[in-house]
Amino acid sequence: MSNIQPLFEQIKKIAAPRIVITTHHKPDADALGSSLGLYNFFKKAGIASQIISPTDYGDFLDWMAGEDTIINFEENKTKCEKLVKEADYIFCLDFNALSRINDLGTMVEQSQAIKVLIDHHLNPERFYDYEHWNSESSSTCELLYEVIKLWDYTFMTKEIAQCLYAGIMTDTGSFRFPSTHANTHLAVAELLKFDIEHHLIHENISDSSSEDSVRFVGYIISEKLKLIQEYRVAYMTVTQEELIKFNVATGDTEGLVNYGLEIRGIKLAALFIDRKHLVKMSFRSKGNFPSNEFAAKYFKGGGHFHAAGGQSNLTLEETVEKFKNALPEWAHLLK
């Protein structure tokens, strides 16, 4: 659904529009790529904007143009509150509920600004005035590519194209997930015309891990990967002690859950991380197993059909036990 086409012309009529761009907490390449893609689009159009991230993010994303201008809400709450309160427009990218931006969500909700949603997650909460939303799209970056074509493609630049490519590439699992459609490849083909050196983008995202991070991943796969063959399930757990031992930083667990799904025959992979106050979960699936429904039913979560997340107030051990006990009910979809 989209009613966003006339918005850019409206914004251009304002002498100095105050624009805030935000995305979900612990932003990934799609979240940050779409945010910086929009920031650089406005910059090319001569319009100032400010990105606010609810939290920090992995340093494998710090190569994106404009990244050094992003404000971390957790470190600058007073400044961010002022920006949100005074904003004319707030662009909400790659999230479908204000709870996904933590405490920043309350400020956005109370702001009198016009709110704009660009997103591909299911069932968005109705907190916005304008939208460009499609749950069938590969990524928010692909949706932003569509928005730029609707608005003014002459403002597309190499810097924007690099940001959008990064988000599309990662959210499609390097173009292998079912969400990759013909339009996805057509969009990428257009982005490649800007000489974006896509091999360097892959290197920046995939080949920039610290030694601690590589050893951490190796340890978890070697020592913590468990299989439940009866249900074609693989899962891994990460304790607080292991996070400390390997100096795990933001972004180091990104994609870890996918290793379980690489095993032949596995249809559901899960990752459980003890974050002290909560156990955070990631789910990945194949075939007709709905990760988002599973996460929503048992772990206050949601997401996409084949990729979802959740959380638990139980201990790590209790959470895993709850997970195992839930599997028989879904056995018909795991066979």
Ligand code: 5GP
Given for the second form:
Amino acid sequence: MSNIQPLFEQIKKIAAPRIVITTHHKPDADALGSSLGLYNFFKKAGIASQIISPTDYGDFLDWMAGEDTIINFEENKTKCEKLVKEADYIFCLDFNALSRINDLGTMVEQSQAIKVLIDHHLNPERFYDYEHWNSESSSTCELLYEVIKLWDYTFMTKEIAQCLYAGIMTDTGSFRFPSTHANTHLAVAELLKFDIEHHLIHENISDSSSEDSVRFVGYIISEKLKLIQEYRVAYMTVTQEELIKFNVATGDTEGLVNYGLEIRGIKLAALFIDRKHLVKMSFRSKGNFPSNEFAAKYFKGGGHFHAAGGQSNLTLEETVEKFKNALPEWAHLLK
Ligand code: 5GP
Ligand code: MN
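Could you give the coordinates for the form predicted together with this ligand, as opposed to the form predicted alone above?
Full complex below, order starting with the chain above.
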């Protein structure tokens, strides 16, 4: 669904439009790559914009052009409130429910700005005026590539191409998930024409872990990975003590859940992390198991069919019990 095409012409007609770009909390490479892709596109077109991240993010993303201009909402609430309130346009990238941007959500909702959604998650909340939305798209970065094609491809640069490549690469699991379509590869082929040195982007993102973080992953896989063979499920739990012991930083747990799915025959992998006030969960599945439906039914969550998340206010142990008790009902989809 898209009605975004006329928007760029509209924006160009305004003298000094006030543009805010925001994305989901704890942004990943797709969230930040698309936000910075759009920021750099506007910059090339001579239009200023400001990215607000609802929270901090992993430092494996700090190589992206313009990253140093991003404001962290948690550290600058008053400034962000003013920016959102006075904005003419607010671009919402890689999320479609205002709860995904924490307290910033209410501010965006109340702002008089024209709101624009660019996103690939199911069932968007209708809080926006313009959209470029497709839940079958690999990534928000692929969607932003399409938007730039629609608007003005002469403003595409190497910096934008690097940001978009990073998001497409990570959201497709390096071009292996079912969401990787011919159009995904065609977009990437175009991006490669900008000499983006894709091997360096892989290195920046994948090979930038701390020693603690690699040992943490090894420890969790070795000591905390549990299988429930009957249901083809693998799950891991992480306690607060473990987060402290291994100095786990933002971004360090990203990808951890996927190891469960590497085991032959496993159809559902789950990761439970005991954050201070809640247990945060990640689900990854193969085949017919709808991770998002499962997360929504039991854990106030959602996401994509094969990759979803949720949360719980129970203890870590109680949350795992709830998870295990739910499995029999879904057994037929875990075959
Ligand atoms: P992750 O496991 O990487 O945190 O999230 C995987 C996917 O699930 C992401 O696409 C994200 O949008 C979605 N997701 C994660 N946590 C939540 C949640 O609490 N609520 C909703 N609606 N979606 C979530
Ligand atoms: Mn995404």
